[in-house]
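One chain comes next, on its own, written out as structure tokens in the form predicted on its own.
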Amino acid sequence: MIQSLRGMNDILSEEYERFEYFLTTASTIAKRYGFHYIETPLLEETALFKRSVGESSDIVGKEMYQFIDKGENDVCLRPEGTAGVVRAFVQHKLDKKGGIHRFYYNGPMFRYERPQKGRLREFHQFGVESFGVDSVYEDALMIMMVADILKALGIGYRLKLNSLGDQNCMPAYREQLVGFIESCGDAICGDCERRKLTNPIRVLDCKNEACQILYINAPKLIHHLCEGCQSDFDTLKTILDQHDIAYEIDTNLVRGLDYYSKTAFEFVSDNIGSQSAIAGGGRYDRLIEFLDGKPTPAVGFALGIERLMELIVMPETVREGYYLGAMDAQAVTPILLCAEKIRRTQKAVVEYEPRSLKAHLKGADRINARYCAVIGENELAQNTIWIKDLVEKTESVIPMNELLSLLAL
């Protein structure tokens, strides 16, 4: 029997229930705020992510689903996705006509690495993007979304913010990162000689127990922040007060990949165990110049739908619209017309196989639907309709033309 690959699953049953209502839910909140749906291609050529998400990380590095195609390209299945968002950003020229541009999209993403709870190499992400605002009121827009989504799904969470500087400070700091992580010796894990190479910040987010301890008395890059990050991030604190969205400041927050600056923030959940992160983003204002477009201000975030997944507080269940049954083979005609008539405004579900009374009424049941309507043999002669409502409790047998015209209103 041939079964689905290692940490690519299926969706089914009451998980397919969950994630439609995340995605109902977070795509509603994003039309209220003001963005529109976006979507890019799963395959994308390689180079995107080298250049975006950066050969430092380890996505590119370890866990890109990479190969070379029939035409010789050198493409990958995407493993995010604000890279391919900006690239179509770039493509499409929406860099030159300015203006502001909010996107919002949801879709798989893919990484090559182990699987485990909350954490698959085919997951889901939904995420917002949004080109061409250079002020930090809207790296708050960004984490009040966030914070609405959740709220809304009833999920509880922890907020952590750090700021990665800019091109003014971060030089300097980076410099001192570099002495410090040297002066560790060979006490360092691989990665971290590694990453200590090609972007220094990243060794902060070192997985490694005994790196950490090395990095506790590190230099912080908050403690080095020239005037215009301190300004912003001090007023970034100040929106998320008046707003009393509860914070706590992460000086080893950088983020996974290498295109953040400025603001990051990260939302955490202590009942999902280790991989606690639910949803992180932050400000990227180079990465569109990065990608050969303008220099455009940009800022976004993703929510990982996965680890979302069992903590959704469901809605209560609320019965809606028609099961229709036959009961005789000549009843499947009138049923099918009912049914047709029905779906202008609500949900009809037909069972065709003729069955009794007792298997249709299970029938409704299974599917949730408020009323159970079935034509059998007396309904034929006499050209009407069975109905239960089964909320109420109640049933009726009405003439089918007074149906029709009822659905027809």
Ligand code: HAM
Given for the second form:
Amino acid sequence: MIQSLRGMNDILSEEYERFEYFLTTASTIAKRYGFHYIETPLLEETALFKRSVGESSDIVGKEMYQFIDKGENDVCLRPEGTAGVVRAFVQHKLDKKGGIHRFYYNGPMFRYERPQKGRLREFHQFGVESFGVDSVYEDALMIMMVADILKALGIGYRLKLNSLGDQNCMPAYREQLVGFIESCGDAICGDCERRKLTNPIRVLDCKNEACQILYINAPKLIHHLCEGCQSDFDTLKTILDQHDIAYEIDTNLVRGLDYYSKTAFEFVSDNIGSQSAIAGGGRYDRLIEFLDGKPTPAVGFALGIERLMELIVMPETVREGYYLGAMDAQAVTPILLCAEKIRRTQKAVVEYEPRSLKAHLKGADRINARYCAVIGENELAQNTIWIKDLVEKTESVIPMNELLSLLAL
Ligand code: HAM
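Take the protein just shown as the form predicted on its own and give its structure as the form predicted in complex with this ligand.
All chains and molecules follow, beginning with the one already shown.
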């Protein structure tokens, strides 16, 4: 039997209800914040991710679904959504137009990681990207939006916050950090040895415990921010305080993608095991020019939908629509005609096989219908239909025309 690939899951109906509930909730909130939907391709040129997410990142270095297509193009399945949205922004010359552009998106992402609970090779993100706003208020807006989405879904979280500085303060700090890493000699792991040369700050979130112990005394960027970055970081904290959004400063939060500067944040849950990051994001003011666009400030985030699935508190389901069943083979035709009309305004699910009333009532229960409508021999003869309201627990037999006019059809 052919199985789905490792780390790639089907989403079946019941689970999809959660998935859909998440998407509806998150999209409604994003629209309320003034964001517009954007859809970008799943497949992009590999160079896009090398130049944005960065060659030193694990995502590009180790985890890309990369191949040469039939036209000899080096392509890969997108490992994240930001790069594609930035490409579209530049390609459609919105950078030249100026002004503010706010997008939201959702869809599958692909990373060739070692699958485990909460870590898939195909997973889904809901993300937003905001272009053209320099102010740290927009960073706060991003965090507030994630907090709103999680609150609407009944999900508790911890928010981790850091500042990664900018081109004024980062180079000097990087030099200091490299000096510190060198002072550790060969006690650091092979990955950190590589990171020292490519993107030294990534050593700070090394998963190797021995490295983490060594880095306790590493210089912290947050103590070396330039005036502008420090002032923005202070303002951000004040805004979050004013909005009662609790946060923890995490000086090791450097994010796994190379494009960030200034604000970096991650929302984590303590209830889903080791893969605890449920959302991540930050500012990336340099990325648009790295991808040949006009320099434009930008900030965004993405939520990992699979990691949220088990945390979502679903609203109580309400019975809705009709279940229609025949108790006699002759009754199938009127049942189908009736269902077709009802479906113009609400749910109408038909059971074609003639069954007993008890079986039909069970069927109505199974699909959570509000009404169970049945036609048997008697109803057929009198052109009526038997209906039970499964909420009010009332039953009646009414002429077919009456039902349709009751439904205003
Ligand atoms: P990221 O932190 O790499 O950021 O991913 C965002 C979220 O996607 C994570 O917090 C996690 O919930 C989920 N996620 C990541 N990898 C996996 C996986 N293998 N299996 C299941 N879930 C996963 C980004 O992708 C950035 N593009 C976010 C961003 C948008 N920054 C600015 N704008």
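Residue numbers count along the first chain shown, from 1. Rigid core: the largest C-alpha set superposing within 1.5 Å between the two forms. In this text, all values refer to a predicted model and were calculated from it rather than measured experimentally.
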*Taking the rigid core as the frame, does residue 32 move its C-alpha by 2 Å or more between the two forms?*
no
*asked:* If I superpose the two forms on their rigid core, does the C-alpha of residue 86 end up displaced by 2 Å or more between the two forms?
replied: no
*Does residue 67 show a Cα shift reaching 2 Å between the two forms after rigid-core superposition?*
no
